[in-house]
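Coming up is one lone chain in structure tokens, specifically the form predicted on its own.
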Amino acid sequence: MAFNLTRRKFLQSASLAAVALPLSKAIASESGVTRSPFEAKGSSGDKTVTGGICEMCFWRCQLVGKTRNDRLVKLEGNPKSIDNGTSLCARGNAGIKLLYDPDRLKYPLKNVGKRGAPKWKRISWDEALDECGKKLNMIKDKYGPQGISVFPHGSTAKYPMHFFERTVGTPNISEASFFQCRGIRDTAYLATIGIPPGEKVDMPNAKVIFLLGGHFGENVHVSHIKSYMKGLQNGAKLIVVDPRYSASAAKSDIWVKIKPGTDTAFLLSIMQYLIEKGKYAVDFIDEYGDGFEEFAEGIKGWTLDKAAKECDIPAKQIKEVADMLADNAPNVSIHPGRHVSWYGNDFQRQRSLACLTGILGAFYVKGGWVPAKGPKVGKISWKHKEHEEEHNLNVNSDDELYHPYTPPGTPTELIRDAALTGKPYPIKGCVIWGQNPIQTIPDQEKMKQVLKQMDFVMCVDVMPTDVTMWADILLPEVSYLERYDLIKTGTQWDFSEKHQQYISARMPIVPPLFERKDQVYITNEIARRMGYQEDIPVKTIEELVEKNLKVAGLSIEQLKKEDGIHIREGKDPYTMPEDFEIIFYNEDIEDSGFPGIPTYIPVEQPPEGFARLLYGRVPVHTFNRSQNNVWLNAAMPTNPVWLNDALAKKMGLKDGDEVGFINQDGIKSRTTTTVKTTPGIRKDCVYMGHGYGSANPLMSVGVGAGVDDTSLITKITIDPETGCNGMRNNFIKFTKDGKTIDIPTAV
């Protein structure tokens, strides 16, 4: 019989229904009327609290969650936000399903079996934290601190970080964000301007924003995109360089589909012309620049045809580019980018930019790079100990730096060679927090190699990550959700508006379950231990937070009257200090063997059969870090690979073919995924996202979904002045069925 309930049936039975219930359980609950059985619970009596600070990503917009009954049900963007507003993203709002993920770490671990095919026995705190500081202190007694590396990413990674790092004195730290993602641009920017870039151009008063392979509505940082967006509404003219139509490329005036490492030929080029024709900021450069004519003499050769021919892209599209950048200078917003660890050549490319920012003016005006000016906080944490001997694999036989401008840390390939070779010194104990290293790193065989040989490796994590697998004691960390931690300052995001300031700090939204501890008492733990108890900054994490707060006049119950977000009064962004200055020809890096002169260096092409491997982020996920969340994964289950249609038809693949690799050294990838075909990708290179393919059968959701674009990235390559990685430096082939299948790409 069918089921026919029409509107106004379904309400006389509803109202019968609540009639029918007992007077007594009716006048139950203060107001005299409790909710029928029958009814949905709603959120009615949900409790907002507020102080969050969301880590689904690395943006961390500010947040606040519904509970009910001391349970999750809801994540939200703090209303009093300047940053992001009551936006999060897809992410932001999937935090609910990383917080009761079944798959997260719950008890301390240690491995039984062998690292790499682990054995797990569940023990207590106290057996795990006397594990690991005796283990640790054995290796610092036989080989000295610097016999200890560190893996740390993230925020609860610094606290640890600067205990290895300032109290034991190990040098060997190697932070995923700087030497394979922004570093180069850090230290780039550095030696041309003095400061770092960051991410805050003033795109809401743009009349032209620049984008270099950034990926923006891929990436979704919310107030970004809020920034982003809000300039394309006011009518900023887009260019994106990029050799896939991206999310980006789809919302520009002017897509560039170059040639995969030759942009720093394009944008010496567009310098070269803007130079011979006038068309620069003569006044500015006079005022603020330095070495401005050394360096319009070092790039005369960039013309541009034979930029054009370097780059394969039409001559007149370079000059329109450097056309629409001159007529709207200085109003232009030339994106330093974020994760520029690509080719190997990064640090020249990322002085390019600095450098075309400096020739259109474009520092400290409107819709330029205007430096975020925010509030100071504290910065407690370990104090640095004198030791007796300072050790840098950074430095060679006669004293001088191999990479002079590196970022924080020893360059990652530094640490891993002198792991496996013992020269100079042997490095024996690994300290993994927060980062995955088998899918941050290139050649992951080294990698797992690297942990083969340690005496002792530790991780602390949420999530059993690929790397985790190399644990010899595993702990578990509580989530963002649940814990005190990050300090977050800035400035609101549209220069626009009134000019001001915010502080927040991360606090708990619900307690933690099970036996997860943070990152203040596992350190402190284990520092008492080792022996460093007289060293201890603070007790708690609470107490961090508080003294960092008291520095801006703050405390976290202020914070907490304040709906977790202090706002003041900011700084006019647009003042220029009175010490800026532009090096357009920089004497430092020349007298350490390096180009003075933005330069472009040439890359290996892809092999007769390959194409060139490029990655990137995909919009519901942040690498590997969210492949077991249940909607994410539901969202985008697999990277399909994007490849050009007309390469596709004379390989004979389609959309939707299932498909593997192999790679220039011969490696196949584990796993499979599908085929995206499209006119939107040149036909010397491949695209797909980052992150996916887990290897741990922990990871219920994610093992085994889409391909571990890492696990094809075999060959290393260094980018010279900084010592970071070049990520997109292999070449693949496609097999199917069993079957390699060449690509006929026309170099």
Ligand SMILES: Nc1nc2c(c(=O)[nH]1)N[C@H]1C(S)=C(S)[C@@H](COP(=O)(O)OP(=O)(O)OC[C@H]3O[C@@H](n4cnc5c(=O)[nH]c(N)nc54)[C@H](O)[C@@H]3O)O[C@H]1N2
Contents of the next structure:
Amino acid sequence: MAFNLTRRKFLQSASLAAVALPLSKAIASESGVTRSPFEAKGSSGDKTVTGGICEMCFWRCQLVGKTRNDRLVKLEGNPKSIDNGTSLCARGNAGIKLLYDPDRLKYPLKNVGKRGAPKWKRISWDEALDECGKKLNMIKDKYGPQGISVFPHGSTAKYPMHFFERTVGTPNISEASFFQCRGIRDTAYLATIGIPPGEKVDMPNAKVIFLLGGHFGENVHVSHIKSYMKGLQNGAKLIVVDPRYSASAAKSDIWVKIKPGTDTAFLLSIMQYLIEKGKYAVDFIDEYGDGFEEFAEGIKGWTLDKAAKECDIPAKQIKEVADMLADNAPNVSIHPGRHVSWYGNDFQRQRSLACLTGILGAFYVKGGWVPAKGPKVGKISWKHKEHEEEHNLNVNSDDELYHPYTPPGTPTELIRDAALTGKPYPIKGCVIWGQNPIQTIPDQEKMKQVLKQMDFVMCVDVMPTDVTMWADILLPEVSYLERYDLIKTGTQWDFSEKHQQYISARMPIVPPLFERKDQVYITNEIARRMGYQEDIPVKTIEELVEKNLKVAGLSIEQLKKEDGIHIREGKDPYTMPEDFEIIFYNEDIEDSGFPGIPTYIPVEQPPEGFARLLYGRVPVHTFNRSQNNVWLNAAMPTNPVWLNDALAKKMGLKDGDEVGFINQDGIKSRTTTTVKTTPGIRKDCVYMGHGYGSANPLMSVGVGAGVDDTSLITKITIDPETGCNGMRNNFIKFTKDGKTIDIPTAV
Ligand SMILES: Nc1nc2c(c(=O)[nH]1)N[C@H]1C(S)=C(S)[C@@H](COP(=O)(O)OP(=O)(O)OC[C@H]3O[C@@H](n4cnc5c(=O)[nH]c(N)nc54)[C@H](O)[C@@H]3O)O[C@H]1N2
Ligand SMILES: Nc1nc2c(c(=O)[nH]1)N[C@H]1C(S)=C(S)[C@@H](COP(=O)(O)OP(=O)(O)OC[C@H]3O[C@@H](n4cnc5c(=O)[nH]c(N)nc54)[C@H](O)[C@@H]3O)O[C@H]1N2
Ligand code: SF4
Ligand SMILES: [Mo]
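Having seen the form predicted on its own, the form predicted in complex with the named molecule:
Below: every chain and molecule of the assembly, starting with the one above.
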């Protein structure tokens, strides 16, 4: 790949620190930090600091830091880890560039300009916290606690979220990890097998691995990838269902080039075929199935031919997939997926996946779905207080839930609609903590209007990402390399070895720089100012970690002695709980007005001249949060748009052409990206990496790099059972040199 580094980025690269010294010095004297970790001189202060936990993404690998005189010079996986081991991914390694990023937030800031067009004034912590406490109290007094909305994400957002939810009493909390990510998966499995599935598949021992839209290798979670690769090394066959030739499709035995949005039809026809041919786990279903007959009857119409037509794939390929699964059952890993907020018909698809796992008898068996449990630790946090009234936006006037299978919190759209209409009540305060709702939630303009109408917006972040432009008060948090916080527990990823469990707690690798503070300090100080002094559960973050470790008979000191990770014997994960059942036909779902048998609901097709916009992970970035990381930016500075090569030819486009986009609502991309022509994508869709195209000029490396996929996702589709946001029903045309280029329909 041609890196095309700008001079500034070139000089900033740490691996080129020797040449860069004069500039690094200049940056250092200007801002107090430098992008070069090698500024630390001499080797007398060399240390390996254990107990770190990565948070360049949410997988949270265990790490150690090599430091010199309290300055981090290198990150590595913790050799004691039975999770990620000594491995970190590219993003994990590049954490050092977040730590010392000169663009990072350093001091509390007050916006003396406008929301969205801020002018920042540095203020003291006291002034900032006074303002937060005063404004949030004003909103609470005038509109009630429900007038405060919270958009949290990440390990530091739990403590403040519990404060606002349990103690202050607002239900209006919307976590990106639920409503725009995996919430549907969790509640669909809950409604089928009684527990959220996580990503607990025993891939190392599988004979077949089945991925529906999961694209491992681009989606990178270290121990998960290790488990997948071990499965493939052990000879597992791989089936990948994806409209695009993804990194996983490239390793597959069968690549199902499915028409976007039709996966449920595909799954139902596999199950119908297996039932018809008697190729399913009859005894297993007899014992654990509930409502199987109604289910079998209900999906009868889904012949291979019907699904083939709907999904635009050969019927014989569906049969091939079904036979491969049945011939290797029950040792098949049907992966439950992770980002599943796709089309607004997703709850039904996730239920279908759980049912398919059941039909193959692949729960609690080698190579199947195996919910290994980690050890118990404490969960001390803010206590629930009595709150006078319920203000659940999810309840309608007949006291029924709009979205009965919603994950914890309130569906994002219900919060945004209430904020914009003032009905059933106004929402005038907003606390954003570790989430970037501008680039995470569809319809950017709507989010901006929501933020504009607030009386007060506060934001706690580490980087000046786009959402921070909308804050009145912007507070700088310490990064994951400078703080204590979450306790990470789990089991080793490969169950074919010993059964072991681990407990680790995030510990700082280096002391914090500038005036950054941690979540307990910030939350407590706001709580104190709001009059909740008596409710504060812990004084410091260390106290919180100690108390939670104590429940497991551990302490910070003990963990330090054990190189940051305590390992104990685990339990056999294959033991099935006594009350296990698979609910094929779910009467409760039907009673709430939705299909009780997994049902295919067709999605809207691209209008003439448009292609569907698909998006996903790139291996070296995490959403938008890593866009300013100089190493990661150098590795993948932009997000080329995948375009079918035959279409490209007809459109007069070639590899590397600079293009922009316009969507079905006339919304234009703010920036451009390059074209990547390939036979590896269908003709009814295009694809780009998510998280690019930052608008905040304070992100000096990431600003304007590539195109922001979210800016083009303006049509909102809600998954009715859960209230989560479907995001893939948006359609685009290309623009080049001021002209619009239609997508040809038939090539
Ligand atoms: N268009 C589109 N939208 C999507 C997705 C998609 O693929 N396409 N993916 C969806 C998925 S799967 C998810 S999980 C969500 C993710 O959604 P978000 O969590 O909103 O994603 P990020 O872009 O990582 O934004 C997180 C914010 O947290 C900040 N941050 C990072 N570290 C810290 C920290 O230690 N403390 C604090 N306080 N802040 C920190 C970052 O700087 C950033 O501003 O997005 C969803 N939305
Ligand atoms: N490097 C990296 N890794 C990450 C993250 C990251 O930011 N960076 N984020 C993590 C998080 S929070 C999550 S949730 C996961 C998300 O990772 P995944 O759950 O794997 O999901 P996406 O990246 O959203 O998936 C995009 C894939 O779905 C395909 N697809 C699109 N439409 C359809 C369809 O209709 N049917 C089918 N079968 N496939 C379709 C796309 O072509 C693409 O290959 O990644 C995690 N891992
Ligand atoms: S997968 Fe990579 S970015 Fe995510 S926690 Fe692990 S090392 Fe960090
Ligand atoms: Mo996610």
